[in-house]
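As structure tokens, one chain now follows by itself in the form predicted on its own.
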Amino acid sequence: MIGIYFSGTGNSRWALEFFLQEYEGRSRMYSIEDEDALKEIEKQKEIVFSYPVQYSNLPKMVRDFIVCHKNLWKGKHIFIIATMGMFSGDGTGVMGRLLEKYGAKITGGLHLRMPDSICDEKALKKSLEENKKLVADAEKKIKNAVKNVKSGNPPKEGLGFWSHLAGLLGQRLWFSRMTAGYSDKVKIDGQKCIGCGKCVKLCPMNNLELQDGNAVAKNQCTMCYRCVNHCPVQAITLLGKNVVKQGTIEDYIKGDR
């Protein structure tokens, strides 16, 4: 078994690593950005795929990865982990249906509430203690899921008809345009930017570059929020106008284990 993931601020990466450690005592896992990911998927039959839900949908980069490599999925047995800031309905189902289209068998699904990565929207922010509790609750849920997988009764969260309907009516019908294509909404405050290049190195889409000592954005953003959460001077925004509070998974697990 191997893990495949896409992660913005680390939630989906952490969830996958914790799941694999509980299941096998080790974590053989690869980001979809990793050059070795494709050959490892080709070799393995059992896969755990972890990703963050966006508006009850797949991030554009994740969808493209699956579609562009559609011949890889036939005959694979895939357990899906979907991380989310709020209720998504069918976070695992939206990926599962796409993978099934290309011949995969979906063995189960797990939904995990995690700290929200959208750091430029005040309404979505939680306190440090609330976020730590979300992560602690996710640990318990993962442990229980692993126990059920080992006993032959894996969770099926997000995979049924009613979950599909909930995801469709909850967000996807109203916000499908947000994930239909890549975004051109990244904004960089040139007065704040110090030209450190950190965002350029972190961007999974090569959407950012330095020009005349300042970062500039193109139109290929997959809304992972890495750049917004890691900018040392809070010069980058995406959905909101100002950075409220930056955060990554490391902020909520330090000293916990």
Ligand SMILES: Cc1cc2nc3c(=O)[nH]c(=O)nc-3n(C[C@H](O)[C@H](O)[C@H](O)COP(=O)(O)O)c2cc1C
The other form holds:
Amino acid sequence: MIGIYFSGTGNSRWALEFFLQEYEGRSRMYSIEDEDALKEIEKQKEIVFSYPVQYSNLPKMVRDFIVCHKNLWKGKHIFIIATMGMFSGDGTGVMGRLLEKYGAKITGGLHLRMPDSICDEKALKKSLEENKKLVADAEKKIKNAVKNVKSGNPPKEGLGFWSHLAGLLGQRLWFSRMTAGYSDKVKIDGQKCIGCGKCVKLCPMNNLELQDGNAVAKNQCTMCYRCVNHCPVQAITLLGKNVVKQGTIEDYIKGDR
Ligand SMILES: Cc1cc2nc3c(=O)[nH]c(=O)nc-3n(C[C@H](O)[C@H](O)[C@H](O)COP(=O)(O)O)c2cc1C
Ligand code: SF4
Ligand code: SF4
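To complete the pair, please output the form predicted in complex with the named molecule; the form predicted on its own was given just before.
Full complex below, order starting with the chain above.
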């Protein structure tokens, strides 16, 4: 079994690693950004795919990865983990249906509430303690899910008809345009930017570049929020106007398991 993931601020990567460690005591996993991901997927039948829900949908980059490599999925057995800040309805289902179209069998699904990666919207920010609790609860949920997978009764969260309806009515009908294409909404405050280049290195879409000592954004953003959460001087915003408080999974995980 291998893990495949996409992750902006680390939640989906962490969840997958924890799942695989619990399942088989090791975690062979690849980001869709890794060069090796495709050839590893080709070799494996059993896959766990973890990703962050955006508006009850797939980030554009994840959708494109699946669609561009549509021949990879035939005959694969795929368990899906969808991480989210609050609600997705059918976070696993939206990926599951796409993979099924290309011949995969979806073996189960797990929804995990995790810290919200949107750090430039005040209303979404939780305290450090609340976020730590979310992660601790997610650990318990993953352990339980792994137990059930092992006993042949995998969770099927987000995969049924009612979940599909909830995702559709709760979000996709109103927000589908948000993930239909890549975004041009990244803003960089040239007064604040110190030209360190960190965001440029981190961006999975190569959407950022340095020009005359300042970062500038193009229009191919998959809204992962990695750059926004990592900029040392809070110069980057995306959906909101000001960075409220940055955070990544490393801030919330406990030292011991
Ligand atoms: C553009 C965007 C849209 C999001 N939409 C949702 C959503 O519809 N429902 C939800 O519960 N969380 C939503 N979130 C929160 C993320 O899914 C959540 O924080 C996720 O765990 C981030 O995972 P990552 O660290 O692996 O990127 C959204 C985040 C972003 C950046
Ligand atoms: S991480 Fe921030 S300071 Fe560094 S180049 Fe990017 S925008 Fe500028
Ligand atoms: S510009 Fe920032 S938010 Fe957009 S894809 Fe790149 S790292 Fe992610």
